[in-house]
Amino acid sequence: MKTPRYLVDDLYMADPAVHLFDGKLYIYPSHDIESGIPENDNGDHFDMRDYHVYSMESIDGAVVDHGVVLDVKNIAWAGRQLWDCDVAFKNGKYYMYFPLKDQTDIFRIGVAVSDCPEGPFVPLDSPMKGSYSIDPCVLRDDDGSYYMYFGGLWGGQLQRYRNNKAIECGCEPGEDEPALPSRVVKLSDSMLEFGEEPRGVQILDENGQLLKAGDHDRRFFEASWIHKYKGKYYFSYSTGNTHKLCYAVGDSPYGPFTYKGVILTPVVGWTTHHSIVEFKGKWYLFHHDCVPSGGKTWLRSLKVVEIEYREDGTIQTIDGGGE
């Protein structure tokens, strides 16, 4: 499957987290609606209020909508904006991790639990202690440990934190200073809390130096995803204002990761968000663009396309069809 396929045509869905559960692919996207709010860099025009779950038994087959599985009105600590989520499975339970602004308009990460991959998910009464920012992604490593990656700049509020503490001036570093990193944290055995203090995800250039904040074509902005291929950890992410999906490779879930290249060139729309999953012996990139909405960056549609690895483990770049 070398031609991208749109997956949902009756609703606008974005930011797909995709996992293989019980022999099926399950898609956990955010749900875009027309908010009527003017577009801005803080993302106020994104007014997502609930989550649907979709499943697929084959990559070219039917996409089944399991309906609303979590609604902001059922979350006790909710303010607004249910941005992208991820789901992990452990000991018979499915754990949904979701970013949501609390009643002071600060992003926290919440947890909701289900007995089934298709939900519904029941949220806990409070967000995860010590959590902040957006874009949670969870890796189950081969030894059964679970790691969460999270963080996003600008509207994702990551620039407001240093060493896991809020700061007075929420600015990005200078262009010649190291870029703000995504965060990685090992989860507790309960899957409901951080098991340690989050660490910065170091992304190095070809000379072993940290990528700089001014390196907008390569530095991390948002949309962390992690997968393993032939024993290596592939950390992929969006560059945000330069609209690329890039990746870096390392030997540990904590990194450091060495930058390797671009997975997806810009799509139609402000940026993109993705997941990478193996299914029936092939690898697929799930992402979104704004073609069906006529380029409205806040009304996005899900896509899937096959990705290919070269013999040296690098990923062939896919044309996103945008700028």
Contents of the next structure:
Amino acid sequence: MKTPRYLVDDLYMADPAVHLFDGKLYIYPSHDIESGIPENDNGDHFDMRDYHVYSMESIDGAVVDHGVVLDVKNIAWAGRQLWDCDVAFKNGKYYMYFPLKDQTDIFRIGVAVSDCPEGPFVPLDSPMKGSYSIDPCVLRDDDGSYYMYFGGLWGGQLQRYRNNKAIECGCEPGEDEPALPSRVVKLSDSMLEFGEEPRGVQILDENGQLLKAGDHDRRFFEASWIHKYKGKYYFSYSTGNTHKLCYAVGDSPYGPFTYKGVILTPVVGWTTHHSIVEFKGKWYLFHHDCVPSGGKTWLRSLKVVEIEYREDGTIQTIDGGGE
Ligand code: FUB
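Output block for the form predicted together with beta-L-arabinofuranose (FUB), input the form predicted on its own:
The next block holds the full complex; its first chain is the one shown before.
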């Protein structure tokens, strides 16, 4: 399958996190709605209120909607905006990690737990201690450790933090300074807390130098994803205002990662977001665009396309069909 396929046509869904659980692919997307809030750089128009879960037994087959699995109404600490989530499995339980603004309009990361991959998920009464910003994704490494990657600029509030502390100015670094990194943190054994202080995910250029904040075509913006291919760690992400999905490769879950290229050129719509998963011996890029909504950037639709690796482990760039 080299031609992208739309997956859901009755609802707008975005930011797909996809995992293989019990032999099926499970999709954990954001649920886009028409909120009526005008579009702005703060992302207020992304005012999502619940999550659905989808499953697929084959990549060309039916996409089953398991319905609403978590609603903002049932989260005790909720303010607004359920953005991109992810789910990890450990010892018979499924842990959903989700970003949500608290009642002071600060993004935190919450956890909700289920006995099944299709939910429903029961949220804890408070967000993860020390959590901030958006877009959590979780890697289960081969040794049984779990690592969360998170963070996103602008509306995702990452520019408000340095060394895991909120700062007064809340501004981005200068163009010649190192770019703000995504964060990586090992999870506690319970899966409910950070097991350590989050660290910055270093992305280096071909000369071993940290990417600069002014390098808008390559620096991290949001939408972290991590997967392993032939023993290497592939960290992929969106460049935000330049609308690319890029990747960098490293030898450890903590990095550093060396920038390798573009996976997906811009799609129709402002945001781009994805996950990469192996299924039945092939690799797939799940992503979204705004073609079905006629380009409304807050109403996105899920897609999947096969990706291909070259012999040297680099990924062939896919045309997103946007600008
Ligand atoms: O869906 C809301 C936000 O848009 C996500 O958290 C970002 O990654 C972007 O896709």
